[in-house]
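A lone chain, given as structure tokens: the form predicted alone.
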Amino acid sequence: MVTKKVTVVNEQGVHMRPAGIIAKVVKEHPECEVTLIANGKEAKAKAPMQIMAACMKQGCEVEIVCNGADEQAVVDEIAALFESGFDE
């Protein structure tokens, strides 16, 4: 297991696009379980709607927990998105 926490950098926060893109690198590993967490709430990260309903605004402390094949990689990929700020 991989963690690494990141914040959430872009202004409007993690809105439906963000979620959509988290989801879709997700679903390309489908070895790794992937959760998010913050604001207490547990996401899964191939969910958008959860990742939605978790209200990571910008600011947000999110930890990204991987489990599975490739885990380092997958937390580096899913960190670098939030690091650009889902380039908004």
The other form holds:
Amino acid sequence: MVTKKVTVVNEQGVHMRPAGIIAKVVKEHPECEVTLIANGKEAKAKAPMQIMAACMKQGCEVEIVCNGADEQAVVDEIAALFESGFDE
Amino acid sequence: MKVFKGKGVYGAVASGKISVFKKQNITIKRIHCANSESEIARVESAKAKTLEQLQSIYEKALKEVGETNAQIFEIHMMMLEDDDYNESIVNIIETQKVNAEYAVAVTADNFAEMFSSMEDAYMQARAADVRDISNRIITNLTGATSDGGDLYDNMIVCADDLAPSETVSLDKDKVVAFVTAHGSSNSHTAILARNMNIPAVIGVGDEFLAQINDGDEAFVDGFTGEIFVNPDDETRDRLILKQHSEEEKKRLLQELKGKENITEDGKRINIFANIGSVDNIGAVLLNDAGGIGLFRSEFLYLENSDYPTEEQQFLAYKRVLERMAGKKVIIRTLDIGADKQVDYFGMKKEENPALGYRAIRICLTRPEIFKVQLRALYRASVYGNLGIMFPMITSVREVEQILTICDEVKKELNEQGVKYSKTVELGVMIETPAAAIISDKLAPLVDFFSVGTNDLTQYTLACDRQNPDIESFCNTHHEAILRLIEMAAENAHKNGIWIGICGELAADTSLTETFLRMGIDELSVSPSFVLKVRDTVRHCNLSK
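Mind sharing the form predicted in complex with its partner chain? What's above is the form predicted alone.
Time for the whole complex; same chain goes first.
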């Protein structure tokens, strides 16, 4: 299991579009279980609705937890998404 | 005539016929179904059909409103495949032994409620998305279709609220406006309407739908958020006029965006925009201005209850420079005093503030305030193409003092190893008769001139432009003003520097040709005038 902490940088936070992008990436790696922890809530990263329900706003700290095949690559890929502000 | 008021979410005026969008009222009954497998199979096939529909809506939206806005439907498709959502449906079917429609409806309610209960307005609006996709599945389960209202050639679509997929499914060529009784400005309906460039008014209230009928003639004013149903002649005439002037603006936008500011005989000029806040940059880019010719830095001081810090200013300037992505940005240093007062500067009351302690006079007598701004500007300069402009200049000595202070600031930055751009242009405003008259002496000291016609007019004609009683004496086309501008232009060019005009006169298209003949290099106007001035420039011919 690997984890990485990131901060939400884009102005609108993790709204529908970023949530969709994360879920899409996670679904490309079915062998790796990905959880996002923010505001004391856990969200399965393959479910966009759960991601949105965690209400991650700009400035919010998020812990990415990956467990399974290619876990390091997956955690890095998702962290990069957060860091790029989902290209917004 | 009936008038309704809501919130306008896209500024435009449209007229047409009311078309009430009726959703088929599907009553969902809870039916006992022992065969869960067949219900689950029904859900699966309804979902497959829904996915197909969303795919075609997505493709339609992609063409009509662009990728960013079409993405919502891609995400809708993803929501359809959300495990939690699907598990909830299957779970309800299996444990409660109920029909598919009921399971989908209950799941939709639960998810929508989860979003509605969140504090964030954006997330609350997502409840509508969950309902939208769920209703689509239910519609496919029951085989019902929603009714798009009566079809007219110019429909004002009125509804309780519209789901995103419904707004895109409508025949866009026939829709001239949206009006909804509910909805928020974060809803996709509002966002899509903005991108379809048609007016939309939301939150008109429950009574609205009860008081209108299909086929009623109406005007929608997206600027004011008003809807006029069966308007009287006076209202109709007024709105037709407004509609035409807006259409003219749009026409200019379509025809002139991306075009050069060039006269028929090939003379080029820069047309920049004047703004007073970072929020206006959107309008600058939308109207295709070549740069910012006047960025009034006062907002930083007026919005604050104490002197804005260097960091605060640096971040604001950096943001402007970054967003303008290499285009020229001319920031004018602090210009308060006279009609712009700031409490914490603790300024004394003056008999004659227009001729008093203001602008550069404050900066030169309180260099500690001035230096903070200059440091912030120089630090930000590495993020774009910066020009700094100093207001209310009347003498060579003032300019020499300013340059000395700028050198001190740069020296400090050098010593601290802080980077700044070496190509920052420094300019002075020509807004006093004195500056215009000695412009031959000022020009060798700076990189550009910018004529502030508002103050230049007031000081040259000794006319307070705010006083309506002397309006007839305040001729903004007065020969004295034009001669002063011409004099400054000649002296600028003799010394190899450029000259622009950033006052209101720059947008006066009856003078555009005069300015071009004087050799003015840049006109800086409100964003909404950029294309109008471009249009005028493109019709000028200086060889005639």
